[in-house]
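There is one chain below, alone, in structure tokens, taken in the form predicted on its own.
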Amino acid sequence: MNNDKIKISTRNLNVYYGAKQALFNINLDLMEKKVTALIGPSGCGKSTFIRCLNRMNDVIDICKVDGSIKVDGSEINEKNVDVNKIRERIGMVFQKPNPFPKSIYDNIAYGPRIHGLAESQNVLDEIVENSLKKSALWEEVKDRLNQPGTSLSGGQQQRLCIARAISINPEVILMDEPCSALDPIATAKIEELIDELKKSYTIVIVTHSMSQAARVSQNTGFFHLGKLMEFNLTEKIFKNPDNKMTQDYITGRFG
């Protein structure tokens, strides 16, 4: 595409949910710092996908995987691969708002504290501190870290998710229609967020909002049926598609 560097490949990927084949062939390069949006139809592969770039499908017993994902050119698929690693490397944040049932600050503080990342409680306070402000949250908040993470507004919780995965420090942040459970408000708050994060991650969007995916990402995918149909600069995509079945898409003629 330009000089962009690669920081997620995937070449030939397949999977499989018992005899049921969800992806076909998936060749597919993610930049780093860059938003790439995924578009299609429910039920085409998209949250599939982005499951594989973590190995959350691995906790999916009926589940395969084969092919290869690189991730910084390095092979995440193979078996001696520490799966918390790459989860530490590569965030999720999910349709609806999940925040554990624990105050904000410890919403927060749970990853630091598992991954072994805080040696000391300033430094705890001070990532908490820093992934709020990160994820716009912390103005609002900073004064109630001690009540539940369930206590905020639907947007609110949504970004403290955001905040939750970025306290690890990850490299990318994927996000699973991290909007389609929120008001409009709430939505343009999260896009202006993602806009914000992708100067320090690498971030993957499954979106079910044409519009969203034209605001909010640099390149975009559009699967169907588990195969990706198309994949381009998004101006390129949304303005002048190679494949009609995209442009049916996006103009609204199936889907």
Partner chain sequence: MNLVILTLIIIFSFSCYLFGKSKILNTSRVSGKKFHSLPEYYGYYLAAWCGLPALIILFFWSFSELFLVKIFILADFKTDPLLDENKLNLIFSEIRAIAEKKFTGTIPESLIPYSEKFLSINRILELSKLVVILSVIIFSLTFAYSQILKNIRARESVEKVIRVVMFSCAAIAVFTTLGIVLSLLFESIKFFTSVSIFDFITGINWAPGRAFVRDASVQTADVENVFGAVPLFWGTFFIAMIAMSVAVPIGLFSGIYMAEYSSRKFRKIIKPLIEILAGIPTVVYGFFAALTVGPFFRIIGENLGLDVSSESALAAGVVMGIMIIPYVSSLTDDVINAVPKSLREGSLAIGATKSETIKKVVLPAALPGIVGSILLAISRAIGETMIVVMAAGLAANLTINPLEASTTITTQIVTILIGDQSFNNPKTQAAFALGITLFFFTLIINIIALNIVKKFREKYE
Second form
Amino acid sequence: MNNDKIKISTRNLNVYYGAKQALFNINLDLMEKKVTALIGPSGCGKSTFIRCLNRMNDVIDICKVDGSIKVDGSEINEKNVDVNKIRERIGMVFQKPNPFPKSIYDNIAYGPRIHGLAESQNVLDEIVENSLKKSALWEEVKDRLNQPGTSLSGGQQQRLCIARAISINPEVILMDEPCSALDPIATAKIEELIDELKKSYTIVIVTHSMSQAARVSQNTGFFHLGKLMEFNLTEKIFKNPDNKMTQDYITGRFG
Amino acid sequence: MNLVILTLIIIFSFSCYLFGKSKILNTSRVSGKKFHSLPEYYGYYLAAWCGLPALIILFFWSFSELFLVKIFILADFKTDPLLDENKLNLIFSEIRAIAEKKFTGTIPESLIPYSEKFLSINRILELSKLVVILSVIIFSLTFAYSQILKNIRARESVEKVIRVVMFSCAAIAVFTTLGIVLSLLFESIKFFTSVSIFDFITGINWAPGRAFVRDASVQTADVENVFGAVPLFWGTFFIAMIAMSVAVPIGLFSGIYMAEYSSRKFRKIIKPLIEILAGIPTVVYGFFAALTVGPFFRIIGENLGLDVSSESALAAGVVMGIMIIPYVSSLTDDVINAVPKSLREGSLAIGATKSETIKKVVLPAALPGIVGSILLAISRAIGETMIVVMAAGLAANLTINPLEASTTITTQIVTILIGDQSFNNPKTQAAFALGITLFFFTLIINIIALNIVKKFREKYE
Amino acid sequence: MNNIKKEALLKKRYNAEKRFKLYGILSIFLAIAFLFILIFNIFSKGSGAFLKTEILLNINFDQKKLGLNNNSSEKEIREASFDEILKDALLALAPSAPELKQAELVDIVSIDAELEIKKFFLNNRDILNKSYEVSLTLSDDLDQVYKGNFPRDIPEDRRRFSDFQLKIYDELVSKNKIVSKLNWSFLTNADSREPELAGVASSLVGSFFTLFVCLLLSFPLGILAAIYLEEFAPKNKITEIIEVNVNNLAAVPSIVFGLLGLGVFLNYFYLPRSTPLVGGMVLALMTLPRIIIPCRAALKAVPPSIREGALALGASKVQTVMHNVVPLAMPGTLSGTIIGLSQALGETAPLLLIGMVAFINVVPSTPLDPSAVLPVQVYLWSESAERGFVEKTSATIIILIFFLIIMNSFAIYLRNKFEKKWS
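The form predicted in complex with the partner chain is what I need now, so please give it after the form predicted on its own.
What follows is the entire complex, opening with the chain shown before.
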């Protein structure tokens, strides 16, 4: 690996759903302002993993997360750490676009309002405009900001959700299979966007599409049955993986 | 008599079933002939032909029997121009009471021959009923028997009958609604011929008791002034609003807490416990309101130097609100649970707290469902009877003071119609006019609410 | 934005969160508190009615005063008046009482005391000319005093018993002549104008008949209608009209059904007033949609694979439904029916309109006899002025709730025990 700064690092991360263990001893370093892709067959724990990074697993009653997760060197997987502060720094985009039942404008303005980021209406307008521009949606929606978010197409909805995530200026954006519900054209647009966003944000993307991982990421991790089998530069993983399993998965022998 | 005929029909049908089944079994065994359906179905076929026509005739005949007797008996009185419908009805019920030996007081001599006539007509009708039904049974059985021997497709016919019977059962719902609308409309129209609809809807003086004591000459003039239903509409609305101001906040917050905060175990215990409130008979709430809550409010009022009447809109409204809590809370809980999890996660992932998520994302998404459930609760409150009868009072006050007695549509219907009442007087008919108002009020609210809830469910399911 | 400001905002947000959660807990607490207050209130008022207070009175069965001898027939005994020996026994409690106070002495026991003595005598013929201690029902006012429901310290002219009666009563208590017994007569007596004699037998039987008629009509009709709508109804206008009607009828105020019963069953078809027959018919119409809706839900829950399996074997649609689907949906249907019936059991308003509010002092023997039902009995007694009836009303409510609990528990049991969860 190279000398990039480490943004998030996990050590001995174990996750349990009730009695069932979902993740085993994950040690992973995520580089700042890089795209890290997590691949693996479904049910391998990659989604569970990124949900640990902004403590979204807290929502699930039976889920227990053990181990250390450090963001910029400070521990976040502790009871007394404020989850809302973490989530303000680490945004998330979900598998299915989930715009709120509000107008496009209010969807974006939701985060800044909650966190008190805008002191005046003008500032808020600016944040909304910037977020939509960054997510390459501004041109398409600037004339209909008052329409409900749900009136957009699937791809637009997902970009709206990305805009919503960046509206509060996070440091990290977690993407949980953001293109799985989209058609190829919308997918291409999102991938373009990810390329653009990595200039200012650290991005972690879970994907089931290996070609997508190869296209957008710099580092790739391969998960299998709750274990991190291999983590390396994307190029290396796809051309010359160390692990036999990784090789089999990438060449399509299972998965 | 009806019971005897009914038993006869049942016995006949059952034996027809056995006969049909064994007949087919025998025939096919003896002659080796193959029948289209299983032997049971021929049994059912015979039984249906034996029982159904007879039952239908029995039903309609029994319902119209007294009606026919009345026409025969009153034919003699019809010629007298002095007797209006009201008096004719009275005469008929007297004759009937004499005939059934239930008449109290001295029996008017003039009516005795008619009571004998009543009995004889009745006897003739009963006998002819028996004869008609028996002959129908014989006719339809001979027909059905000949059909069986022709090896018809018994199963298909039986199944067709089953479908028709089931359809008629479902259609009862429509007939009930029709019955409600027609019976209410029929009396209301009579009412509105003597009292103008305009006065009823806009009048502010409600004193139907006075319409009763006038003699015929002044009645029409005064009747118009005592049937102003505005105080009742107001009272109904007012008490319903008091109830909702108790039920909505408590119900809403309980529902939200159960859906969003409580553990599964806690919810499993609490939800049925709260729902018990809706299962307690309303008369119990009425008793509680009249004997405990009313006096309690009065004592508090006295200590505060307020004049609280012991039957007050407040007591009735608050207790009604308690009763309605589960309607709001359980539906809110259901509706909130129907909101997709992804919306919540989206909001939490931005760093919103749980309550922010609920207030700004979940509730707006669930709003149509919640509005629907509140509307249904309002319709319950408007139609609720026993609590207001027992605790709200009878005075038709047009007041915004919740500490005074107040009256509602339902209370007045009960007060007018409780005990003996003679039809064909404006007071009784007024109750039906109130009934139809109530029916349409609640109907409109229900239709709107059910539609909203349906649309909401379609959106997320 | 600076950090201090941010922390302040965060604190504010967390306080809002705590407040919001508190409102939720508070609301649930209030709802549950209301429930317990209501139940506690009813039980504390009503439990007394299951006990009755009796007075042990020494009665001299004087042959002359009774006008009987050892060979008297039962009929003669029934016709004899026991009033005089009762009065003697009562006056003996305070032999020196002035004439004015004697009437008050007689009022210590219930008006049925004479009948009670007669009954006692009929069972013990050999006590003629002997003195015997008989247990008689106390008057309702002193009964209430004994149970502590009547404050004794209010002025004499504002209570329903005099100082003199109270003095006699206190003497009797100190001599252990006042006893408390289980009040079986509350369950076996019909209604009465006297609180100490009133019982729920007539309304209990009336409720039973009414519910029976209701079940007989609504269950078969409801279940057939539900099967039709769920399994056979074609998707057309008529079906839609029926469905809309069913859903709306379930939300029509119950009193409207009372108006229907009055206007159609009583006024048009001349069915007998005040009877369980008409009451049951009205309640059946009201209960019908409440049975159809859960029954349809139970049918809907049966997975299509079951139907397809049977149809694939060549069974007709009717056979498939009747043999395979309906039995699987039965537990849900039954529990829905029981819950519908339990609502009918507690219904009052429609029955008031069809005349089931008459004062009935005999126990009805068929559904065609005039009768009251439990909830109407509650209404009737709660309108009475006598304090003794408060206790009776609450006790009737306890009985009513007892039946409701049994019915609902049975429904829940059925649902949990037999309802399969189709995944």
